[in-house]
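Here you get one chain, nothing else, as C-alpha cells; it is the form predicted on its own.
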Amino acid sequence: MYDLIIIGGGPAGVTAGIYAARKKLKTLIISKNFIGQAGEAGVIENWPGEKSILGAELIAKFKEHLDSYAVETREETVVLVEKKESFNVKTEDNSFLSRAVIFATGRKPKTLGLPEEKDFVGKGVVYCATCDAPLFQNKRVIVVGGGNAGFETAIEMKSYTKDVSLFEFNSFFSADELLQEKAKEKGVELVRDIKIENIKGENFVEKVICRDITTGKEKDFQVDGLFIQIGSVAITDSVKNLVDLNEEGEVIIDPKKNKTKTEGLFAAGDVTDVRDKQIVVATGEGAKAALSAYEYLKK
C-alpha cells in the first residue's frame, strides 16, 4: 500500500513526485515514459532560469532532480484507477494500492480526423517534430496549425529544408505575434483559409488535397512531410468513472485544492482545466496537488 500514487511523468508529475518526497510519502509515480509533450518539445524560452533550453534536456532535468529522492518509477500505462476503502491503479499488467492518487496524465495530439490519416503515420505525417524532423532533410513540407506549437515547429523545419509552409483553416494565426514575425523573416509560407481533405500517396505521402474555404476551389500540394500542430486533447479515460470534465474533456478541479468530485483523488497540469498550459505552469500545479494530497493524508 503507497500513500500516494501519481499518474503521469511530465513536469505536472515530477514535480508532484518532488513535492510528496519532501513530505516522507511512500509514492510511486507510473507513466508510459518520462518525456511527455514538454520533453518532445523543441527550443524553450519561457522557463525560468533558462533563456534557452531544449525540452528534452529540461524534462531530463527534472527526471535528475526526482531520482535524487526515494520515489518508486514504473514505465506502464494506467487502463484504469478505482476507489473503494482505497484506490486500485490498474495498468496493463499489474495493479497498486495507495491512500490517494493524483493524475497528471496531460494530454495528446489532436489528429485532422482522415480516414486516411493514420495509414500515413511513421510515413509522412507526422505528430512530433522534433522526434522526426530531421528526417526530412531538404524535403517538402506542409505544417498545419496556425497557433504557437504550428509557428514553432514550421521555424525549426527551415533547419532542415527551405521548402515549409504553414497552413491554417482560420482565417488568422493566433500564434505570438514575436513567432509569425520569425516565421516571416525565416521564410516561411503562410496560408490561410485552407482545409486539408485528402492524403495520397503509395507508400509514404506524396500529396495533399485541399479546399480553399473562401472560394471553395480545390487545390492539390505536392509534399513529402505532413506535421499536424493543431492542439491536443485531455487523457483522461482511466478516470472518467471518478470525475467531472468540461466541455474540452479535461478533468474538473478545485482550483485552490486541485481536489476532483472524487475525495482522496487529485488531479494536476494540462490534463485539467486550469486556464494556461504551460510547463511553469504545470510545475506549480504539480506542487500545489502534492500539498494538498499531504494535507488529505493527515487527516
Contents of the next structure:
Protein chains: 2
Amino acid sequence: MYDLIIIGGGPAGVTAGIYAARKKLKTLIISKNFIGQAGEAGVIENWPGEKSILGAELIAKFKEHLDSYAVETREETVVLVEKKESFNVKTEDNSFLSRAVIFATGRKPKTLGLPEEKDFVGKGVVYCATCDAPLFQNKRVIVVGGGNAGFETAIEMKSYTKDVSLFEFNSFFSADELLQEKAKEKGVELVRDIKIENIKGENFVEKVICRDITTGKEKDFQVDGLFIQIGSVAITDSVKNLVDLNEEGEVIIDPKKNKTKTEGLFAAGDVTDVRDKQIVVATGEGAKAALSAYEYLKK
Amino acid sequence: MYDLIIIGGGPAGVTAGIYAARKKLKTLIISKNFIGQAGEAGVIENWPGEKSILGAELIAKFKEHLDSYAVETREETVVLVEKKESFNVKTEDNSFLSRAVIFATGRKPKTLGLPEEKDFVGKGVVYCATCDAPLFQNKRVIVVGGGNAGFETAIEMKSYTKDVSLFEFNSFFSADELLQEKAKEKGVELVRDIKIENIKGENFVEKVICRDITTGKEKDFQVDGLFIQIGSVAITDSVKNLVDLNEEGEVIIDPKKNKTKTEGLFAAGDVTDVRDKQIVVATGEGAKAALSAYEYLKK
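Since the structure above is the form predicted on its own, I would like to see how the form predicted in complex with another copy of the chain looks, so please show that one next.
Now the full complex is given, and it begins with the chain already shown.
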C-alpha cells in the first residue's frame, strides 16, 4: 500500500514526485516511458533559466532529480483507476494500491481524422517531429498546423531539407510572432486556408489532396513527410469514471488545490483544464497537487 | 508607452518577462534589485532539474535568460500604480505608462512585532539568513520559526556555529519531515511551545526573554543572533486601490487567468492568494499572467 501513486512521468508527474519525496510520502510513479510530449519537444526556449535546451535533455534532468530521492518508478501503462476503500491502480500486468492518486498523464497528438491516416503512420505520417525528423533528410515535407508546435517543427525541418511547407486550415497563424518571423527568415513556405482531404501513396505517403478553402478548388501536393501538429487531446481513459471532464475532454480540477470530484484523487498538468499547456505551468501544478495530496494524507 | 510593465523581478516577474518577450510585447520590468526572497533563499533542492542550487544562482540564471531578450529592466522601487486610460506606474523618481501591468512584487519577512525589534535590526536581529549567516561564525544563534524556512536556516547556521537552537511558538513543527530529520542529525536544539517576549542588549542583541507556553514560566537565553523566520507578508502598498486583498493581505486573482479586479492588471506569484508559495509555482503563474496579458492586449 503506497501513500501516493502518481500516474504520468512528464513535468507535472515528476515534479509531484520530487515534492512527495521531500514530504516522505511512500510514493510510486507509473509512466509508460518517462518521456511524454515534453521529452519529444525539440528545442525549448521558455523553461526559466535555460536559454535553449532539448526537451529530451530537460526531461532527463527532471528524472535524474527525481531519482535522487527514494521514489519508486515503473514503466507501465495504467489502464484503470478504481476507488473502493483505497485506490487500485491497474496497469496491463499489475495492480497497485494507494491512499491517494495524482493523475498527470498529459496529452497525445490529435490526428487529422482521415480514414487512411492510420495506414501511413510510420510511412510518412508523423506526429512526433523530434522522433522522426532525421528520416526526412532532403525529402519534401509538409507540416500541418499553424500554432507554436507547427512552426517549431517547420523551422526544425528546415535544417534537414529545403522543401518545407506549413499548412494551416484557418486564415491566420496562432504561433508566437517570434516563431513566425523565424520561419519566414528560414524560408518556410506558409500556406493558409487549406484543408487536407486525402493522403495517397503506394507504400509510403506520396501526395496529399487538399481543398483551397477560399476558392473551393482541389489542389494536389507531392510530399514524403506529413507532420501533423494540430494539437492534442487529454489522456483520460483510465480515470473517466472518477472525474468530470470539460467539453475539451480535460479533467476539471479545483485550480487552487488540484482536487478532482473524487476525494484523494488529484490531477495536474496538461491533462487538466488548466488553460496554459506549458512545461513551467505543468511543473507548478505538479508541486501544488503533491502538496494537496500531502495535506489530504495527513488528515 | 509600453505594452506591458511587470512589477517585480523574482521568479514570477522574470518568467512573465520571458514569455512577454517571446510574444514580442514592448515590456519593461521594474524591480528593486532582481533578487527578492528566492535570491536570498540559500540552498534550493526543489527546483525541478536542479538537485541543489543556491537561490542567488537560480535567480541569476533566470535573469540571464531574461536578458537574452529585448526586455527593458530598471532597478527602482514602485510606489504607486494608477489607472486612467492607461496604467501609470510611479517609482520614487520616474513614472512609466503601459497598456497592461503584471504585479509580481512577492513578499517581505514578517517581524515578531516587538517594539525593540527594529532597534536591533543589523545588530543581531536578522530576517535574511543567507545574507547575514557568515557574520555569526561561532556565535550563539536562535532561529525563530518551525516551518521550512526556519529549519533550513537552522541547518545552514550549523555550518557556522555549533550553538544553534530553533524556537517554535506552536507545539509542533510544520517543516518537511526531511528537513526536520536533517536538523536533528546536525544537532540543532529544537524548542517548542516557546514565545519570545523581549529582546535585550546594550548595542547588539545579548539575550531574549521568553515565556514557556506549557508552564507559563519566564526563561532567559543568551544569544548573539536572532534569526526571524516566521513567514512573510505580501507587498501590495502600490496597488491597494486597484485590487481586492484576502484576509492575509494577498492580491485575489482569478486562478485560471491571473486577473485582478482591474481590467488589464494581472498578478502572479507569492503576492497573490495562490496557496503554495513555491518558486516552481510562481514561475508557472508568471507564464500564465504573461499569456493572459498578451490575450488582453491583442483584443
